[in-house]
Structures are given as C-alpha cells and as structure tokens.
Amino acid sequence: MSIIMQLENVSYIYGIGSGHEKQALKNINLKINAGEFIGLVGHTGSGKSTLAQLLNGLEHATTGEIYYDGRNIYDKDYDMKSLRGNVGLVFQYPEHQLFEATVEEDVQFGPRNLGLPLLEVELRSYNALKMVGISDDLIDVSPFVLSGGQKRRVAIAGVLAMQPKLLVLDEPMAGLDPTGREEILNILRNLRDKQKITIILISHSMEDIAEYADRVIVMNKGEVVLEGEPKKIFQFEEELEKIGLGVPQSTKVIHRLRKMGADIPYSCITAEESAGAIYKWLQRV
C-alpha cells in the first residue's frame, strides 16, 4: 500500500503563553496507507479530535511534521485549500452545520468555494447525494425537515462533494438509533470498497471498530499506546480497560470462556465469529 499521509514527531499544546498550557498530543508518529479503514479510539480527552483537526489543517502542530502525498503541509508554498479538499473532516453532529435553503444547495457549498464550474459543482453534489443514499425527491427540500439520519447523510455528502481522498469522521454515529448507525457504517464501507476513499473513523464503539476497521489506533493522554489489526488489539483487554476503554462484548465472552479452559481462538472479535467458534467448541466437547 502507498502512504497517503504521515506524521513525524507531532505534538500539540493548547494555550501556549496563556499560563494554562495543556499538551493534547505528544510525539505522534503515524503512517496512513491509501485505501485503509482505520479505527481511532481513546477515552474523552485522549487527543483523537485534535489529531483529526491536524490532519485537515484546521490546527497547526506545535512541533513535528505532517506529510500528505509526500509533501510537507507546513512548507511555506503549500496550498492548504488543496489539503482541505483532499482530506475531508466530518465533525460530531455534522447536521448542526446545515444552513442552506435546500439539500442540494447545502451539498454544493463546498465545491462552489473551490471555484469549480457550475456544471461540475452540480455533478459532484448529485453524485455525493447518491453515495449516501439520498433519493431524488429529497434534493430540493429543506434539510431541516429531514430525519436525524437523513440530515447526517446530507452533511457527509457535503464533504464527499469535495471528492476527498481521505475522509476523517469524528463520532459520526453519535445520537443515531441502531438503524441509522448501521446505515452510516455501511456507507463508509462502500466508500472505501467502491470509491477507494481512505477512512479514519473516530468511535467509542468497539463493536463497530471490530466489524469495520482494518487497523486500530489506540490513544491515551495524547499518545499512541497500541496500534495494529483489531484481532491483535482486542487481545489486550486488561490494558484497554485500564485506560477507560474495553473490547467488544463478544470478545469479552470469548476471553472469559478461555479462562475457563475453552479451546477457542483469541482471533474471534465479531459476534458472528464468536458465535461460530463457540458452536464448534460445544460440538467438540
């Protein structure tokens, strides 16, 4: 896999010179590969959201370097507008940022600001709405009459209309019911599989991370403390619990059964995998 983004010795301190400095990130070194689906996890205040804003250029690292597609984004001649077009950022509760009169106009806002021709703006916006499953009959209605899940999808479409190569989402399922959560997660999977967009998903749901992520990055107190495939990371149940996290419920069951002597592999992390492994074990015993 080619590297789409790289962080070298990145630190960030809030409020420098104010007398109330707070270090949000400490010496972060990461490589993000094109086409990955990354789960970024950590308790509140661990630095996840700050990291997301650095990737998009909304914040500037106090120390260290960040490279996008091989170029240092802190070079004097680097086009930060281009970076924000290539690295899309979806905030928590993104529907709160909807403001235009119609769904279509809201989604067109980003590409219009890129100075694109009107036809290109319209084409990008229409395609983005199709990607997130918004039907034609909703394109000309006010976004404020939509359901919570529909508003969330429209907000994501507004970022997708910029045609980012890397999409960073900060708790995009917050406040949604189970159906809405599943819809958003399936959209993200399709974006990675069909559109080849690299995804970084910030989430507190270990079940979602286990089901969708290729790689997990665990943060604590501004540092990366664990990194690897979900099957590897979720073996560290005690370590994750010590920093206020945990493992998927199905994984917890597997770990308890193993302590009781069950011959079940640690690699089972989703409910489907765990149920199948338990069934096979019961057949043997």
The other form holds:
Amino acid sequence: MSIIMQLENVSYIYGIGSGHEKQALKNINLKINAGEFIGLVGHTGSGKSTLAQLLNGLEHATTGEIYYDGRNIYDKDYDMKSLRGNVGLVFQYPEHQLFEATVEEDVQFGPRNLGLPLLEVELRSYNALKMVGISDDLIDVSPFVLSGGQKRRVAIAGVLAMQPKLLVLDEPMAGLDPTGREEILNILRNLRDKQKITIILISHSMEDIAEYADRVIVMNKGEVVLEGEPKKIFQFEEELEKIGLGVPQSTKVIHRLRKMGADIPYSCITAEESAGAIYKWLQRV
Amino acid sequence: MFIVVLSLIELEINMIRDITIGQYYQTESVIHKLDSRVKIIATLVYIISLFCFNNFSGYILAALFFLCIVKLSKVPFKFIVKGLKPIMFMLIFTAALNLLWTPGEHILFEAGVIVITLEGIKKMAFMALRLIFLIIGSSLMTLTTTPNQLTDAIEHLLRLLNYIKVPVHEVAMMMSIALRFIPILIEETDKIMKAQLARGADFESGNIIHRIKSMIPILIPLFVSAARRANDLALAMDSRCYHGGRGRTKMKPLKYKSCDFIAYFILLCYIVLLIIIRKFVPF
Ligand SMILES: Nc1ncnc2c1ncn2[C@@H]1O[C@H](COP(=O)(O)OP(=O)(O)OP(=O)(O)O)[C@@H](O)[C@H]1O
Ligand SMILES: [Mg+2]
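What about the form predicted in complex with its partner chain, after the form predicted on its own?
The next block holds the full complex; its first chain is the one shown before.
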C-alpha cells in the first residue's frame, strides 16, 4: 500500500506572539495509507480539528514537515491549490459555508475554483449531488430552504465535487438523527470502496468508528496516544476512559464478561459481531 | 455601490483585528481590580488633561503618570503600543500638516510653499504626543477592563439620563451585546474563510474587483450566521423573561472599595500637580 500522506514531528501552536500561546499539537508522527478509512478520535480540545486543517495546508505547522504523495507541502514551489484539490476538508457544521443562490451553483464553487472546463464542472457537481443522495428536484432550489440534514449533504457534495483523493471530515454527523448519521457513514464507506478515496473521519462516537474504520488514531492533549485497528484499540478500555473517551457499549459488555471468565474473543467490535459471539458462548456453556 | 460597501466591510474586518481597543488582556493586577467607573473617569480626566498643558514638563508628567500605571497593570508594553498601529497614518499626516504649515517667527527652512518653523516643530510634537497618549491611554483602559465591566460602568455613570427618558439600560445592553459579538464574528469569519479556502477559493490574487467579488462567499454565510445568532440570542433572552431595565438587579453590583478611593486620590494628586506645573513651570 502506498503512503498518501505523512506527518513528521508536526507541532502546532496557536497565537504565537499574542501572549496567550496554546500548543494544540505536539510532535505528531503519522502515516496515512492510500485507500484507508481512518477514525480520528479524541476528547474535546485534543487537537483533531487543528490536525485536519494542517492536512490541506490551511494552517502551517509551527515545526515539522508534512508530505503529500512523497512531496513536502512546505516546499517553496509547492502548489497549494492542487493540494486543496487533492485533500478535501469538510468542516464541522459545513452547512454554514453555503452561499450561492442554488444548490447546484454552490456545489460547483469548488470545481470552478480548480479551473476545470464547464462541462466537467457540471458533471462533477451532478455526480457529487447524486452520491450524497440529493434528488433532482432539489438541485435548483436555494440551499437556505433545505433541512439541516439536506444542507449538510449539499455541503459535503461541495467538497466531493472537487474529487479529492483524501477526504477529511470533521464530525460530519454532529447533530443529525440516527438515520442521517448512518446514511452519511454509508456514503463514506461507498466512496472508499468504489472510488478508492482515502478517508479520515473525526468523530466522537466510538460505535461509528468501530463499525467503519480500518484504523483508529486516538489523540489526547495534542498528542497521538494510541493507534491501530479498532479491535486492538478497544482493548485499552481503561486508558481510553482516563482520557475522557469510552469504548462501544458492546465492547464494554464483552470486557465485563471476559473479566468474569467468559471465553469470548476480543476481536469482535461491532454490535452485531459481539451479539453473535455472546450467543455462541452462551450456547457452549 | 454594493462594491464600495463590500470593500468597506473588508477594511472593517481588518481594522477590528488590529485595533487593541476592545481586547482585554487577562492578568491579575491592581488596575484590573479597580472599579470600572474609576477607570473610565480616570481615562477621561487623563485625556482632558492632555489638552490642558502647553509645555514639555506637562507631557513629562503625563508620561510618568502613564508609565506608573502601565507598570501596575502588568500589561506588556508592546500590547499597549499595538493600539497605535491603525492610527499611524493619521498620526503621520497630522504631524506633517502641523510641521509644514505652521506660521511663526523662527524660520528654519524655506522652499516654495513649504515653511518649517520652530513653532511648527513644537506644535507637531505636542499634537503627536497628545494623539499618542490619547490612544494608548484609552487602550490601557480597555486592556484592563472587560467590555462588560465597561458597559456596566457607562450605564451606571449615565443613569441620570433615565430621568429624561433616555433608555440607558437598553443602549448599554445593546452595546455589550455588540461588543460580545465582535470576537465571535471574527472567529466565524475565520472559520468560513477557511472553509471556502478548502474549496479552492482564492482571496489574494486578481485585481480589486475580482478580490471584492471573492468576498461574497465569506460575507453571505457571515450575514446568515449573524442573523441566526441574533435570532437565537433574542429567543434565549425572551425565554429567560428579559424585559428591559426596569427592576433589573445586577449579578455583580458596582461597589467602591478602598483601593478605588485611593485611585481617586491619586488622580486628584495628578490634577493638582498638573495645575502647579501649568502655573509655575515655565518651559
Ligand atoms: N483559533 C484558535 N486560537 C487559539 N486556540 C485555539 C484555536 N482553535 C483551537 N484552539 C485551541 O487548540 C486546542 C485544540 O483545538 P481543536 O479545535 O483542534 O480541538 P478538537 O479536538 O477539534 O476539539 P472538538 O472535539 O471540541 O472539536 C484547544 O485547546 C483549543 O482551545
Ligand atoms: Mg473540532
């Protein structure tokens, strides 16, 4: 697997020279493989959003280097615009960035900024809208009359239309109902499976991470404290709880049962898997 | 027309970022703890005093007085000086005007319409000093007083106007809300700007028309969010039964403490010293 993005000793300090400096990231080293689905978790204020903004060059690391596709993005002649095209970033509450008169035009904003021909722009934005499940009758209405969940999708489509190779999403499910959450997560899984887009998903929900991510990165106070497959990470229940995170409910149940001497493997992470494993164990005893 | 408004707003956003006024510097100091009414009155007296003397010893007194207070306030000097940045242009402009076109007897230099006189130099120096002290003096007040304390104090000081049916409380409330919203809107602008940058927007290149046009993706979401926030706030105030100033008590009522009286006394000493200098020191 090729490495799409790499961070070397990256630190970031907010407000240098203002009197109240704040170290948001400390010595981060990360490798992100092409085609991965990464879950980035951490307590509030742990630096997740800051990290996301470093990845597409919106913020410049105070120290350290970032490589995209093997090239240092801080090189003088590096084309930041192409980086922003390749690394899509969906902010927290992305619907707040909508501004055009119609849904379609808003989605076209990104690809138009990339300087693509009109036909390509229209094609990309139409495809992006289809991907997030916006029906044809909503394409020509004002984005401001849509419901919250629909706005969110349009905003995500606005980033998808740029056809990034790496997509970073900052809590894209915040404030959505369970069906809305699941739909967004399924869109992401589809993007990864069908279009081979690398995905970094910032989330507070361990349940979602457990089900969708190949690899979890846990941050605390600006540092990466744990990193690995969900089933490996979730074994550190106590450590996670110490830094204000938990493990999925089902994992908790399994850990409890194991403590009582039950012979259930750690490897089941989603609710369904756990239920199956517990059922099997019950049949055995 | 629209374009002019847009560029003004752009200017405004940049100005607000720079101006120190309205930026509280958090630290523990005697000056921070003073009653905000004392600070407002002292600042007013200080500003008026700057226009009262016409000799250099007066400015030395003003400078010494100011430096002592800065020392007490524990605000780093560079923060206070930062307040001067946005008025630098005005400062240089007025100084130059005074320097070049003040008539006088002691002519030092003459070339066409430009005449530099000793009186001109003196006037320029006074003018510049007054402006500088005025700005840094009021900056110091806002650096050591939160906007809320300030509006509280203003409301208190102006309460007599209530009798002539001026809605002092409402105006003060509006002011404190507006002040409270400035940092929020700046933060919001920053966020929206980043979100559009992430979509490949470009705010830096191109000619002026192009650049102003590129502000639209920031301004529209900003207005929408300001309206949304205002709406939320109004609802929140309504649901807590806000009904204006009548019968409303304060969570932190303004009360003079002993250090406030000491501060008034020091201010009085300053005024007395000032009068002495004006009367008896000739230069
Ligand atoms: N613009 C800013 N100026 C100064 N400090 C900031 C700024 N943005 C974030 N910080 C600080 O940097 C730290 C990391 O913030 P960040 O937004 O990256 O956290 P986060 O992990 O995304 O949190 P959340 O889960 O709440 O979104 C926080 O302590 C925060 O106070
Ligand atoms: Mg965040």
